[in-house]
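Taking the form predicted on its own, here's one chain by itself in structure tokens.
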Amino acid sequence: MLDLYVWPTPNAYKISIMLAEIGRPYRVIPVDIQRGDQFKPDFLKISPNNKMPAIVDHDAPGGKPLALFESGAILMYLAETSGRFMPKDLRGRYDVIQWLMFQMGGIGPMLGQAHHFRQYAPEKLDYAINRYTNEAKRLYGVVDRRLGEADFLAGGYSIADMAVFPWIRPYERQGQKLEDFPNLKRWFNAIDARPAVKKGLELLAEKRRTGPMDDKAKEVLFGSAQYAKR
């Protein structure tokens, strides 16, 4: 059995996608991120950086259990362990390792500060919204061009291209238009289409924000909690 750790967010639906996409069953334990849950020694752990997703593994090849953290670690474990997603070829890996890594330095931080400045933060400081804004458009032409010349960010479907869809979902949180990025809007269609996606995007659909985050959540994400010595 596998353990996933996670709560509804761009970072947990890539792992989700691909549980789906290879069929391996796992039983969900949710992390209330905005409750505090992420803090909790337990879970420091499995994640010492207090980030979900996490997986513990009791299948592990080895015959003893492994505890992942880290997203793209995740990916490329399930998919070197499921012969699926990820070419064996040198050069058919790296260009999947390359544009995953573009994911996790690129695409994730700089929209989730897309995110937190466009919704989340205290005062609207146009530097700060305009800077992220501008940058995830700068991203997304990366992203349009690379789909200009390729189906998908590797050539084939990869995990690569299940890490950065889940991203590009909230696009219109990020000042963004598809309209914009036509290349990259028939990948998104095309990747959104697909039943293993829809099932992935179905993880703790009852967690899921519905209305304005509240002052609690807010401290424990943003506020002093997510910085007191552990």
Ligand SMILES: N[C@@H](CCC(=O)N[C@@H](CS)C(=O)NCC(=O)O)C(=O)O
The other form holds:
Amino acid sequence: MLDLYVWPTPNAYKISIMLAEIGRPYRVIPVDIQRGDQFKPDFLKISPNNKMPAIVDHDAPGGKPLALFESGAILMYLAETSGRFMPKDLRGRYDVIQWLMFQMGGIGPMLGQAHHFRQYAPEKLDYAINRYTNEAKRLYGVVDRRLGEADFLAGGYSIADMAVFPWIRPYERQGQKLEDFPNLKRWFNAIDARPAVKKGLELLAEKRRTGPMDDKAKEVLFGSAQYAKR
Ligand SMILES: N[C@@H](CCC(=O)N[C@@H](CS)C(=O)NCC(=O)O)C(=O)O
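Alongside the form predicted on its own that was just displayed, please also present the structure of the form predicted in complex with the named molecule.
Below is the entire complex, every chain and molecule, led by the chain shown above.
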């Protein structure tokens, strides 16, 4: 069995989509990051950066359970252990890894900041809003140009696409329009239509909170709970 520690956000959907794509059964362990579950000592043993997703694979190669945090590492692990969605040859493998790293180091953090300053920050700071909206637009442009050369980021559909796709879904919250990026739009619609992607996006649907984030959640994610000494 594989335990998936998650809450319904883009970083979590990367993993639920991959697990649906490879058809691997798993058990969902909700980590309510708006209520502070990510700071519980047992979770920090698995994910010392107090962030989900994380996994524990009880059937890992070598006969001992294997715990992993960081969604990029988890995607690579699932690709390597299933033999799917990352080519085995060196060039093909690094095509995937470079676009996965681009997601982990660029798309995720920058679009996350766009969400923060456009929606959650208590003050509307023009400088920060413009910086991260412009950076989102630049990154969308990088993806759009790449997808003018290939059907998917690394050529064939791979874990790199699974990592980027969930972050493009909230494009309106990042101040972007898909119409401005025709290659990206074609790619987005192709991925969105995959049955495994639809299944992956059902993850913890019943727990999703809609509407503005409440004060308790802001305190946990951006206030004293987040920055307490541990
Ligand atoms: N680089 C990490 C980022 C994960 C991440 O930022 N998770 C957020 C939600 S999307 C989280 O768990 N936040 C809880 C917190 O910051 O306390 C990954 O890709 O796994």
